[in-house]
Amino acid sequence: MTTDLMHPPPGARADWTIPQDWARYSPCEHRVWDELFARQSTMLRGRASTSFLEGLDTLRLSRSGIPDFEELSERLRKLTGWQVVAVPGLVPDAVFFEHLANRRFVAGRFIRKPEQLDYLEEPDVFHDVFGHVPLLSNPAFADYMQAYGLGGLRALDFHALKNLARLYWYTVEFGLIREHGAIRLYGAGIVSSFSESVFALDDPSPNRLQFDLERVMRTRYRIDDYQQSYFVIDGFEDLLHQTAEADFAPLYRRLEGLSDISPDAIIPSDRVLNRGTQAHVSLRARAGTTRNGSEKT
């Protein structure tokens, strides 16, 4: 994974994309995908959003090895105009936003080792493709992702990337959705994680709060552990409406004068769906295993 974000690494194009080189994957790497896919797709039935599960089927993601990005993109383009492009790792913010704004989802091409099935610090092809791509077949979510990219390009001028990153984190990565009276998973960081798929829905520890745009953009998040709060949307159309209709320029100015909110906090204006015990963090603290949970800014 590249750490120099000033220039594309050797072999990458000016937009930081690289060939996926699907033929280079080893049988062992395909088996890792198959094991992860079988485990996640089985446990997510009845837990993940209907749109996510439908996306798995519609895009024919399956337990048959790491997907070929070209074949996957061909199916995806017919549905929502999106495609999947390979990148060597982290890319600069402006490059990331530019790809999203043009309906290109950037994905790492490497896959974790067999001993890393349960935890990986950096996103791999399973997180990026299994976690993110199914929902890009949903028209409203696909539009939201493009709008996020366009908003990101504008946010560069307002120096508001910290706030916008929180919106991505609490929706695209760790979002929950209400469907038919029940709460379901849709964030890629949850659906690609076996343990967090259970924690986010079933554990009494985290807060589950109704999504509110300004509230989310003020809320710090954890980068190294389960989330202490999750935000629940009423639907992808509602998420798109709330963000597409917002005037972000005055919102960014207002946020400059407001304090950040702790990941575990509940404030008076919150619509609380579940007041968490925060037992998970307390237990780790007593055991001396809690790591620094600050977000990257």
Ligand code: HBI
Given for the second form:
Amino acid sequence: MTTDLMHPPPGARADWTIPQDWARYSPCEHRVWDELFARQSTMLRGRASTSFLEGLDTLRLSRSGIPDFEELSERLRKLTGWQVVAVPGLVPDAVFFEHLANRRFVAGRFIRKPEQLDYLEEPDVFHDVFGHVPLLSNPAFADYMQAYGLGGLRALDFHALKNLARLYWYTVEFGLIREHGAIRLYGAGIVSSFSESVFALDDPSPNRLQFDLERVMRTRYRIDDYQQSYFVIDGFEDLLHQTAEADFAPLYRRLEGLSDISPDAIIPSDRVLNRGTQAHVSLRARAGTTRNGSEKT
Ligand code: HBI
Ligand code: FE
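Got the form predicted alone; any chance of the form predicted in complex with this ligand too?
Every chain and every other molecule in the complex is listed next, the one we just looked at coming first.
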């Protein structure tokens, strides 16, 4: 489904939001949520960041069907001032940043079909709400996400969107975190995927590298398969500190003079936690159905 990112779709407001219309979900759609929730919440115990697991509990996300965004936002607003608003799917970057800058997380209203349990192209309500929302209950991460939105609005002027999208990709979507000496999951793209929740933590194939802001902003990513490198942060406060303190204007200028780093590469300045075998070849390449594996921006 290629979204025309120039105009809000029919029925959407100028900011691309739509009514969630919770009563319109069918029992089958609620069952898809329940099945995904049961599978992920079980396997993430001991794998996902404690802040993520606490967020599931605090926000009372459970196996009781697709959450009502109004009720969810009421609980979330009390904790960190964030709310969840419904959108039809991917929204333009400028719209996305504007919402984040105002502590509104845009969540796809639709849910995947039962036969799409393991992979889908556009973020649905399970990826967005189960994957992204629990950590918005963590004050440092909630501040980071708003700072990201504000930074995105500024980056639009610097034409530095590519660098910023990589930061989002390797933290918010596919980030790992060190907790009590062990590596845990926190990226929404990982925790909402059964197979990548295993791959990102246990498989010898991908690199696992210490997070470094400039290094991540230079690193290209794959959109249609597991990541070939994952970056580990020391904590959400540390991530917030590294980014909120950064002066992006000179950083963007420096980045213009530096080459991109390919997703599977290790460079001399890396602090390597796992030197990946890169044995995992794209599932789609093997099946001969790989699409352009370069990043979406
Ligand atoms: N739109 N609905 C939605 N969800 C996203 O995660 C999203 C988006 N638009 C742009 C985007 N993410 C990223 O490309 C930003 O990092 C720029
Ligand atoms: Fe996402």
